[in-house]
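For reference, the chain that follows is the form predicted on its own, supplied as structure tokens.
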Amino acid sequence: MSHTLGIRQAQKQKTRQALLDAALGLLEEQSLSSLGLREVTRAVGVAPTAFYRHFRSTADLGVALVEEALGSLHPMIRTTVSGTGDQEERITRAIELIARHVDGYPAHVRFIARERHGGVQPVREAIRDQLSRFAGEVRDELAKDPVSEGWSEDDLLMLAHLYVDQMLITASLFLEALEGPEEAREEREREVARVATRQMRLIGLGRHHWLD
């Protein structure tokens, strides 16, 4: 009996992932608010009623996509601002990590960029909650740095949000570079990295002089 239950559970998980993957593919060309569950089930090859065994609605599916897109990134985000290395090394590490992530998961990056201010409230809230978690984790890492001595919790959190917002902007720009004409892609990516480096240096400069 337990073996049979295990097979059923594995099949259920496989179908759920197939629905997520299909939705993500369909969302390449449209927003979540315009996505119909029948489109998703048709792409997977299951009956529409099967959708409700996994998700209550397309909004519920969207929230699951947010978790899939952002939930695993918390260690990476912390790494980008960890105290190892000097400022230039940290900036370079952060930009390289962002570029690799965009290159590996462009559909997830596009989904977050589009739905962060999209028309589906539960998804907007899920993204906001994840970004707030990122900011809290970045704040905790920044607090370990001697440069943060004397900073208030509110100011550290404000700085953390600046870093998180900058990472999102950089990811969006790398995505645009990825989707342009192939022959000039490397040049576009270098320009994104150059601008992002200067912007993060500016944040760092402000950080060092905040308490002056």
Second form
Protein chains: 2
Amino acid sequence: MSHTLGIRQAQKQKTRQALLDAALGLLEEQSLSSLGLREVTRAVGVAPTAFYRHFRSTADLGVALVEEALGSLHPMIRTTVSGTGDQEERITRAIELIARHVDGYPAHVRFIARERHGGVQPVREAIRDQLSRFAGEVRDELAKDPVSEGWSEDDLLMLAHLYVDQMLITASLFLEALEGPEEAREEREREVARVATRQMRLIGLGRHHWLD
Amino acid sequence: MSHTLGIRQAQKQKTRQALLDAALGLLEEQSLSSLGLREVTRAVGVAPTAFYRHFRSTADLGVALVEEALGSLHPMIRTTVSGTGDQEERITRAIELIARHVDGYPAHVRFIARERHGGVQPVREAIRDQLSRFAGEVRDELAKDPVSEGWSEDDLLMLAHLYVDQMLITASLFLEALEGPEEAREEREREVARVATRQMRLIGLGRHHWLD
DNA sequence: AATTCCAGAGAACAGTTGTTAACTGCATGG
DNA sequence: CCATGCAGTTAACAACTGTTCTCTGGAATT
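Form predicted on its own done; form predicted together with the DNA now:
Below, the chain from earlier opens the complete complex, with every other chain and molecule after it.
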């Protein structure tokens, strides 16, 4: 199905990606609603009007960034929530994975945290949709777990949302730990991991006694 | 201690409040990092230069808004987390209180949710500090509860953070329910309350079995 | 009553913004 | 090989931004 693109299409995609990358960089110090189209094209080194060949507006670009930041994360979620090992092991693994993701893609994480409640409606909606998909997928995986026997679909989804929100909060805290003085960075990261682990453990406890 | 202000000071405070109110209104459809000083003064009906008599910048105004939105909330937090009644009753009461607060001060809630991870550093810090204070206060109240016997300070604070984050998430969901078509608003609000109640209940269960 | 203070007004500045129109040059498909 | 398509350029526009300096009227102080 995948057709090798011509020189033309390839160059276009390259410019498009450059615009996305430049925007993501600029968004580390501001919100999407203040990001100017000229600012982005200037950073890339193309004429302002070239922007319109790829996006209708910066809001449109924002929606594309949501797809880039969250779209490829769905398989990751599934394999993380399910997987083998006892509860404690799974928690450690999940948090380790979040930490690695934040380390690898800090700008993406920052963008999602920032624009989830940000000033640009279409972007908020795009993020909400993706997170809803995540919650649904987490629910599906939870349903497979023997611990979930006797749970209603409704209760599974409520727990899934709790997990998703908790993951986002943890990611945001890892991000905070990442910036700031290099000096005690590792220690700050360990502290975030320590607290997040215990919070997940407590939620897990609540889960095991839900049907009491 | 309170001295009745002269005509002069009174008028100044009035203008200052008008600037804060206008800004809060404008921030319903954008982020602080894109809020212009001229935009605010235009909405109030004063000259752009008048702005500088009250704030150094829009970031400075943002910090003042954080104080306005969260500063007066501390007593409310304390009496909510403690209070009498069994766990179930307390949860219902807390969520009811959040719903009423969002109904009464939607713009404040939106501002905090938006700028907590927003593009203006001093504002993010101001919010982080206030939420830290909340967490500390919640911990203090939790410590008084007989259920917390045998808990370490550290574990109490970890639980307090979980509660504070959960409250913010719930507030943000109530806000989402508030906007949109009037038609099914009440039903959306009930659904948010229903899910949030069960999430709090689950966390409460985890809390009771923490020392097993 | 005379003097000081200061919140707000007014005008001007250099720089920025989004959007339009008409263009150029090169990859593409017939 | 030639005609078409289209990514990116150039130039220009009206509107807007934050900040400066100077000024004014009336409250506050003496």
